[in-house]
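Given as structure tokens, the chain that follows is alone and in the form predicted alone.
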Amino acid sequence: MKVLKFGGSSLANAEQIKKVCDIAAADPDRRVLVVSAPGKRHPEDTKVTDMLINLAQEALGGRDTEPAYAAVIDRLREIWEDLQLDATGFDEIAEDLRQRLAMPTDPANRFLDAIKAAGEDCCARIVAAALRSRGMAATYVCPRDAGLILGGEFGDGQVLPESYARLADSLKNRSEVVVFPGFFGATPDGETITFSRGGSDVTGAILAAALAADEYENYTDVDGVYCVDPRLVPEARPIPELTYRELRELTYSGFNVFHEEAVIPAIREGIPVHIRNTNRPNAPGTRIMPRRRFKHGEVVGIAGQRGFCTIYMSKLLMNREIGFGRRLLSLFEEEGLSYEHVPSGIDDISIILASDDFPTDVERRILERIRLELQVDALEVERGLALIMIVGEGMHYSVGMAAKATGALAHAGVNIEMLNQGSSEISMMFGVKDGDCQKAVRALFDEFFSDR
């Protein structure tokens, strides 16, 4: 039994949705399809999510709602037409709309949730009725009466233990397909709740690991994971297999096929995730398993990213000083910062963060307290890092990958700020300038993988 998701670029039309339903009646073990809100159908447009943020906006700020709730019933009233389904069976999508408007917008962030969620709701009703069109058995099940309950805050929902469970008794034993909508779920009182953004991926893999199922296909509009992102490589090429490590460590360091906490509830069961393409679904696209055969010395993908920074400190006799690593992380716990690496020698040491995650006020504040709490003979921070990610099952124990690594960065003419190996030993991360980013990233592609 495979259970289905689609991404916002296979729903955003009515021909995307034609090829849903195809690979939907491709193979009859797919029996669950989970599907996101209808996405862009152009570089300029815009995705139905977005166009419901406005109109709660517009409701919250007290304003003339009409317009766009008329956009959004507009753009989701010509994907229905367009699949020719009956057109009174339109009539519940936009009432359902209408209701949620009528909601008490306090508190904002409940009102904000119920809007949202109102595109992967409407968008699964779509494509429920237009399976049913071709003669297939399907229907739409709600999130709230099928058990999936979340707690944590409105817009970042978590789901709770006991909803694997509930949702097993309710979908396991169903004869018809189950179309089965992204990104939300309902709170023990029964409130719509949403995850945070993209968290259709999230919902796909829940239903997987509720329903023991044998595979999880992720669909996109991508052949799968390629080893270097296309856009600086162009002649990059889809990674065949992955385990759920290297998965892990890429989608940390860039890669964006996944929302980042999507593959947990698979890996937690161990269940096969396939990422394939909705428009050319015979690609064989990537499979992602617990365990893989690779080479020695392999390297599988290669990721970067821009927009970090790090905070050197330095003080004599500090790998001594009991506690100095507590107290210094505490002060990020404090402001409520999450960090990336912590790179240390016997007497320095280096905290790198997300740079959008430490602006001027809040250096300010840190800094100063590090100075004043701890006492340290230097300080300084620099902005303007790029990470660089060396992934691979098959680096484990491999000896000199660090200096063919090294070797092709000093040849391409990057200086390497920072160097940090996981203790896995599956990934080695560089740290470079932003600006050198690109250069680093081709370098280490032509030295791992132009021989392939």
Given for the second form:
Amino acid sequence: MKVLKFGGSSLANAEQIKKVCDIAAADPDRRVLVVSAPGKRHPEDTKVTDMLINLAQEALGGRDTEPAYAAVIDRLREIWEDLQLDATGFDEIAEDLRQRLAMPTDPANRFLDAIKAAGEDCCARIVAAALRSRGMAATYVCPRDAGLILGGEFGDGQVLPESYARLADSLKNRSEVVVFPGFFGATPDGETITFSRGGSDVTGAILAAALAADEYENYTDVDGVYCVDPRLVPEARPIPELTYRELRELTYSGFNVFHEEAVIPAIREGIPVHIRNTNRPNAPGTRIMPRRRFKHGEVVGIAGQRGFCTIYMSKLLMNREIGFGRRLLSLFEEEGLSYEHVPSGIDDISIILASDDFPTDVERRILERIRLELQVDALEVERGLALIMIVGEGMHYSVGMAAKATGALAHAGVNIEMLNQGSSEISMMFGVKDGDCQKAVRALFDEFFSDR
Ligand code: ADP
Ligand code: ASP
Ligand code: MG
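For comparison with the form predicted alone, provide the form predicted in complex with aspartic acid.
Below is the whole assembly, all chains and molecules, this chain first.
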């Protein structure tokens, strides 16, 4: 059996939802459909999730929520009516959103999650109704009832291990097609809690793992995972096959076509993932699997992401000072900060983290403690760093990759602030100035893909 997930643009209007129904009907193995909230119909449009966030903010600010409520309901009603579904059925959806708005607004994050989740929840009801109107047996399933239990913070839920057995119990051997809203589950207390943005990919991966699916088909608005973000390099092409490790590195580094955390349940259960285009269901898509054949020196993808900073420090004989690294990293732990990379030399070390996680007040505190507790000789923070990642299983086995990459960057006039090669077998990372990010990705694309 297959678990399918459809992203927001695949559900943006009635016409798109009809394509979803066609895809579901085309293969009897397609048993579980995970849906996002309706997304953008055109580039200037607003996603339903963003409309809901706006609605929640109006309520939290104590303002009149009627215009924002009406905007969401009108958007959903239009889809319902264009699908020519039973006129009275929509009242339930409108009433559901009213009830969510009547919930206590404190704590704000709990309220926000309950409102945000309405997009997926309503969309799943709409898709189930659309499938039934075509004579298919289909049911909406509520994540709380099915046992999708999440821990973590509101807005950043993490699946709890017991969910897998519960989901398997409630979803396997169903005779009808299950339509399951993505993006949210329930806390152990039964409160609605969402994953981070884009989290419907994670719901799909969890269900595929729980049901030991033969495949997880992830439908979006592009032909698969492209070797470079197609918005940066329009002539980039989809990658036919990737390993889990390659996908993990690329999604981590900014390929937001698939949620960074969604590959984890697939890896654990060895579920093949197939990224496909709702608008071109016959295109081959990208297949993601545990292993694949690769050529030595082959690069599969190049990713770039802005918004990092480095905290650089040096101290003579750092290499001999037992416990230096532990004490340094524990300062970050005590501030509740996670770091991305820690390149180091004999007498120096840098910590790289996302700038958004490192506001100036935290910076001041951390720097003071580093100076005082670690007695470093030099200490500097540099913001505005972009991380460029070159990924491929074949990289480990190949000499000359770094020379090729640095040559291409130098030729394009991009200054390399930092280079990290070797800690990962399948990737190489460069730090460049934010402003050089696109130029660097383009130069590396020309170097590694011009002949393909
Ligand atoms: P969905 O709503 O279907 O989950 P997303 O917007 O989350 O869709 O992801 C698809 C988008 O990801 C594409 O439209 C594209 O703009 C963007 N994207 C970024 N990097 C890549 C890449 N390397 N390959 C394909 N798409 C990419
Ligand atoms: N609708 C949610 C979002 O916009 C989740 C998703 O689309 O995967 O972030
Ligand atoms: Mg997405």
